[in-house]
Structures are given as C-alpha cells and as structure tokens.
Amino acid sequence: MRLPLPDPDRPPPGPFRHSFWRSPLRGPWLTSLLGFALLIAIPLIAITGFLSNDAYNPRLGGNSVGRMLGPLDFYLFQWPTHPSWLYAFTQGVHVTIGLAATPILLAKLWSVIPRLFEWPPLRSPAHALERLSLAFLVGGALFEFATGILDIQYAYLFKFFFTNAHYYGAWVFSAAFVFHAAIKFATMRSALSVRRGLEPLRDNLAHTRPEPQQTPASDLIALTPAAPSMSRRALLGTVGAGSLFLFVQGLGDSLGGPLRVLSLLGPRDRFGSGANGFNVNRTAAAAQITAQEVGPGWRLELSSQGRSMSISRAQLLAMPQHTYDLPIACVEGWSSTQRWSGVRVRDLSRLMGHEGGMIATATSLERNGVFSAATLAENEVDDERTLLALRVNGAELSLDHGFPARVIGPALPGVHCTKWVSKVKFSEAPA
C-alpha cells in the first residue's frame, strides 16, 4: 500500500499550523539578538572545553577519560604547567560561561520553536540538509547544556560515562553550530540592522507589537498574535538576570577565596573550617578507605624498570620538603588555592635514578572509584612544583583530602591529583 504524500497547503492540527504559534514577541530581531549573545559564547564553551579535554592527557594509557583514543583525539601541543592556574582558568571559563548561557540557549529555543513545526518537513535536498543540522544543533544544544550541569550537581542521572559522552557529544554540536551560524549569519545582520540594533528594546508593554513582516517573509512572525503580556525588554531583562545570577555562581566557584560565599547552588562548597577546611569531591567513606589502609603500616611503593622500592610516611617526611600555594581544580568548574606541602615526585623519580624524560602513574587505595589512578606527563613529573603532598596549609593532610599522601601540581586537572597514594610507578615518556 503507497502512503499518500503530505500535502503542503494542509498541514496537520496543531503546532503544524502557523496560526499556533500567537506570541507577538517572536520575529527574526529577537531570534537574532539571542542568537548573537550564543555566537559569543559557545565558542568560548566549546574552545575551553576542548583544551580542558587536552589538560587530561588521554594519551597516556587513557588517563582518567575512560576511553581509547579516537579519530576526534588529537592534540597540537603539550598540556603546559605554567602558570599553575591555567586548568581552572580554562575550565572555569567553560563551566562559568556555559552556565550564564543556558538562560539565552532556552530563549532563543522558545524563540525559533514554530521552525521545529515546519510544514512541509523537507521541501527540497537543502531543506533537508538544513533540517538535519538543527536537528544536530538542537540535539546537541540540549544534551550538553544539561549533561554539563548534572554533572556540575554530581546528579548523575544518566547510564553512559560523562566524559566521553559530553566529548564526542561537544564535536556533533559544534559542527552543527559551525555550519548553522555560517548560513545564519547574513541572516542575524539583516534582522538587526533593519531594526537599528537595541531599538526595540524601547518599547514598553503598552507599545510592544509583532514585528513588522519584511522580504522574504518571517514564519516566526505571528499570523494571529494574541496581546502581549511582557514586553520584548522585559523579556530580555528575565533572560539577563537569570544569566547573572548563574554567572555569579560559576564566578564564585571558580575564583573561590571570598568569592565562594555567592556560590549559593554549589554542592562541594560546605566543607567545614580549618586547615583542610576546603573542597573534597570525594570522601575517605565514599571510596572506601579504611583507617588499617592508612596507618602506620602504611607504605609508598616505588616501580620503574624492573627496580621498586618500598618507602614509609616518616621515611618521605625526612626527605627534602618543598612548598607551594597551588591551585586544586575540578572538572565541575570549582577551584581552591591551598598552601602544600610535601616531596617533589621528580625527586623520587630520581631515587629510582632516573634524571627525566619520565612519565609517573600514582595509584589510590581507592579501588571501588571510576578514577582510582592517573598519569603525569613528563612536564609534570619535571615541574618542581608537582608534589606528592603529605600536608596543607601547615597542617596534616585529613583523611578526606588524601592522608597519608596525595598527588598537587601546576595546571593539575582535579582528578590527576590523585589520593591516598599507594604507588607510583615511573616509565619512559613515549615518543
């Protein structure tokens, strides 16, 4: 039996039917305006993201991405130690200002629903393939902005690992948005400089109408719009304020110090006084360590070449002691700058006699975690400033923040800064 084809002058009921769609806001300044606003953000999303992606190494055995590297991996430099900020730079940026855009993304969404409705669906081959690339698009918008911020409230309500998901995920959208705001574009300047930019933005309730159809003609414009109940200003503004308030509270999770007080929605930010009375993403209890694990029986296992060695806690604090204020910093965009304290790992790289040139795989008691080891690359393991820390801010390490001994380095992403250090094993850095 052959279907009957749709017929393009009789549309389904409903959101099929132009006359649906009645909000006298919508039009193409509107559309363009938010749009505008997302063509500067996302590409800073989408660049901090992929860098804080480089950050993590995965060439190094995977390193804490959970996956094998793939045509979409590659990487044009070394992840840098210095300055020792720049992961939480980088990905405090990313969560920072993919937060303040999620209340524009959602506008400018409600802004262009009518095209989602479209009737016909596909009218020609460039139909389609536009069509296909805002399915792409919004797709794509809607599963990182909200995988990113589950992960943010540690809410994982998803099946699949996080970080490959919202990796490869981050790639579709992107070529999608490349390729929407490259045919968008002389659009989007049509549509504000025709309305002089910002000046519709003058008009109150009393005076607010659809705006005015031009050539081509707008399916974004209301046939039959109903009356208006906000302005296209104060629209803006809700938009704006919801923006600003969760620009503040990635800015105060990200900055931290006297800052983290605005961070009102942050999950990781009560966490007590003291000298350790700062960020813990994973507690002693949640991995599982037990206080036997970490007593004075405790010992450091050193391995490289067929070569190991055995090391106790009063053994490593006899060993030259190094201090820095380093940053510590996390996936979820929060970071905290502590003073640390402890032995260079290049200096127990060289008790294994080697001189550099070495990469360094430190391994928690933690065995129950998705993380439970990573990798140095050899910049880090070289950096005079990368620690196997065993004290902060002058005190001794709590259980919580990796007691006996935890990894801290420059430009460390979070979860390389591996606790509860049980060995650490150094090889040839590969070419």
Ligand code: HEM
Second form
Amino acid sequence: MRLPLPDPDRPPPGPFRHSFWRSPLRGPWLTSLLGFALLIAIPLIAITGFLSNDAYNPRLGGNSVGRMLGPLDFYLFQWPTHPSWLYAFTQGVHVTIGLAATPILLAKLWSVIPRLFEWPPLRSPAHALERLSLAFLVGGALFEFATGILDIQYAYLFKFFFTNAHYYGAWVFSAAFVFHAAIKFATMRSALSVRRGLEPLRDNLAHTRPEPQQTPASDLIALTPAAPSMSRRALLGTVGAGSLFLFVQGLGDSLGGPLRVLSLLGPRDRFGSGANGFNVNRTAAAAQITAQEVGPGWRLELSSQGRSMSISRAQLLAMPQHTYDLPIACVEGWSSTQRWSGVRVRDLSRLMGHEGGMIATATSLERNGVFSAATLAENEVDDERTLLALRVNGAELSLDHGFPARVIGPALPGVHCTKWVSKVKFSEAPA
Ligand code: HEM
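Moving from the form predicted on its own to the form predicted in complex with protoporphyrin IX containing FE (HEM):
Up next: the whole complex, starting with the chain shown before.
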C-alpha cells in the first residue's frame, strides 16, 4: 500500500500556508538586522564559553567532571594566572552577553517563524540538509540559552549534568551557527544595503509598510499583511530595551561590589554584612559539613609520592601568611573581590620537598558535590598568590566560606576554589 505523499502545492491549513503569517513587520531587512546583532554576540558567547571549559584545565585530575576528553578538546591550552580577574572577565562576558542576546534571539526566531512551517517541508536532498542544519541551529540555540539561564538562576529543572550537556550543545550550536552565517551572510548584507542600513527605523507607525517584495520573492513578507500595531522602530526599541535590561543584570552580577544592586534578578546578593558578608554558592548546610568535622580535631592531610603529613590549623597559622585581593569568580558569571589571607600552596608543596613543577589536588570535606575536589595546574600552584586561605577581610573564614581552609587563587574558576579543604595531594605535572 503506497503512503499518500503530501501535495506540495496544497499546504494544509494553518501555519503551513503563507497567508497565515500577516505581520507587516517581517521581512529580509528585519531578519538581517537581528541576524547582524547575533553575528556579533554569538561568537563572543561561544568563545568565552569554550574558554570557561579551558579554565577548568580539564586534562588534570577529575577536572573534566566526568566528561571524556576527545578531539573536540583540540584547542585546550594551560589557563594563565594573569591577570587575576581573567576568569571573572571571560565568564562575566559569557553570561552577560548571553543574557543581553536573549531578546534578540527570540525576536530573530519570531521574524523567521514562517520558515519553520515551510511547505513542502522537504523538497530535495540539499533542502533537507539545510532544514536539518536549521533544526540544529534553532534547537541548539534554545538548548544553550535555556540551560544557561536556568543554571545561573539555580533552577535545575533538567535531569542531566549541566556543564557537560551545555558543552556538547555548544559544539552542535556553534557548528550550525557557522554554517548558517556562511550561507546567509550575502543575503544579510544585501538586505541591509538595499534598504540603506537603518533607514526603515525613520518610519513611525503611520508610515510603517510591509518591506518591498524582491526577486526572488521572500516568504517572510506577508502576502495579505494586517495593519501594523507597532512600527519597526518600536519593535526593535522594545527588543533593545529588554536586551539592555538583561545586560545590566549580568553586568551588576559580574562586576559585583556596589554595582550588584543593579542585578535585580540575580539570585545571590543577600549575605549579611561584615568580613564574610559576600556571595556564597554552596552553603555548609547544603554540603552537609558538620561542626565536628571542622572542629579543633580538624587536620590538613598533605601527601605526595607516598609521603604524607598532617597539619593542624594552628600550625598553618604559624606558617608565613600572605594577603592578596583576589576575585572569587563563579562559573555562573558573578564575581566578588575580597582580601584573602593564608598560606601559599607552593609553600605547602615545599613542605613536601618540592620546588615547583607540581600539580595539587585539593579535596573537600564535602562529599556529595560534583566539585568536591579540584586539581590546580603547576602554574597555579607556583603562583605566589594561590593560597590556602584561612582568613578573609581580616577575619576568620566563616563556615559558609569554607572554614577551616579554602583554596583561592588568581584567574581560577570558582569551582576550583575548593572549600572545607581536608586533603592536598601533590603530584608531578603531566608532561
Ligand atoms: C544566556 C545564555 C547562556 C548562559 C546564561 C550560559 C551560562 C553558562 C554557565 C553558567 C556556564 C558554566 C558551566 C559550568 O562551568 O558549570 C557556561 C559554560 C559554557 N557555555 Fe554557556 N551560557 C549561555 C549560552 C551559551 C551559548 C550560546 C554557547 C555556545 C555557543 C555556550 C557555550 C558554553 C561552553 C562551551 C561552556 C563551557 C562548558 C564546560 O565548562 O564544559 N553558552 N555557560
């Protein structure tokens, strides 16, 4: 029995019919202008995202958080420790531009939605390929933006591990984006030049007309346009205002300090006052740290190549203490610069008889966290500013900030600033 194929000339009623889409604002110019904005924003977001992965030094220890490294990790390089605000900057850009681009992405998808209901859905193998790339492009964009925003709001509605899923999604989306940008660039340029750039923004509502049809005809331009309810200027103004509002949210969070008040939607700014009155991602309660574990009996276990030693907090405090202003830069994009004091990690390495060239795995008392251990690369261990911090802003670390001791260092992703440290293991840096 032969399956009845859909009649290519008779689209089913509803969105598959061109006449269904009646907005007079759609057209190649509007889509190209929004596309141009994304052409600037998306590469910035993608590059800073892949740098975030690199900052994990995923080749070391368990830093790849369960992800098997492979050919996609071709670009990895040793993440530097200078400047100390490097990760705060790159991840701040990632999240802030990601947020600001969200309204533009949604407006772009709105402007091309008739294309998603093209009829017939498949015309030829080449057309099928393009449709498939659009599925990866739109699906990848929605996945990346949705998971990213949910993650920074700590709304873990998904059952998968965000970091790795977002990473693989990034490759799918980035590849589809590069393909799309390559095949659409000429169309974008001509659509913008034909209408002389931003000229159409001069039109107020009374002068708002559908874009002039062109050859070949664009299926984005409505066949039977409805009367405009807003001008293109008002539409892009609304998108721009939304983008600016979200940009300020991200900026407030990533720059921190007095600017944090701007981050009205930011989930994290109410942490009391005083020396320890700044952002906490994971509280001691959430990490199930008990008072007994961090009490007077607490010891730091140092080990290296079969040798080990156990140090009390008093002994650590008796070692040379160093103080640096360093940002705690969270992978969620916020950062907060504080004055940390403690023992240099490299001095602990020297205690174990090493003069550089070692990596250090700091393990936390926290047992159930994905990031309960992190490995510092040799350049991070050797940097004099990388500390096992015991105090902050001149006071004892609070329990939520990792008392009895936590790692802090220049340009480190927050997840590598291990709190409630119980062990530090030194090993030779891989060749
Ligand atoms: C509003 C949009 C976005 C937000 C809020 C966002 C948020 C985040 C966050 C919080 C992380 C850190 C994950 C972690 O270390 O646990 C991250 C990492 C990353 N993001 Fe995004 N992201 C967004 C969009 C994108 C897009 C569009 C791409 C790709 C083009 C992308 C690519 C990446 C990559 C490659 C990583 C590194 C993942 C890893 O360390 O394995 N992100 N993003």
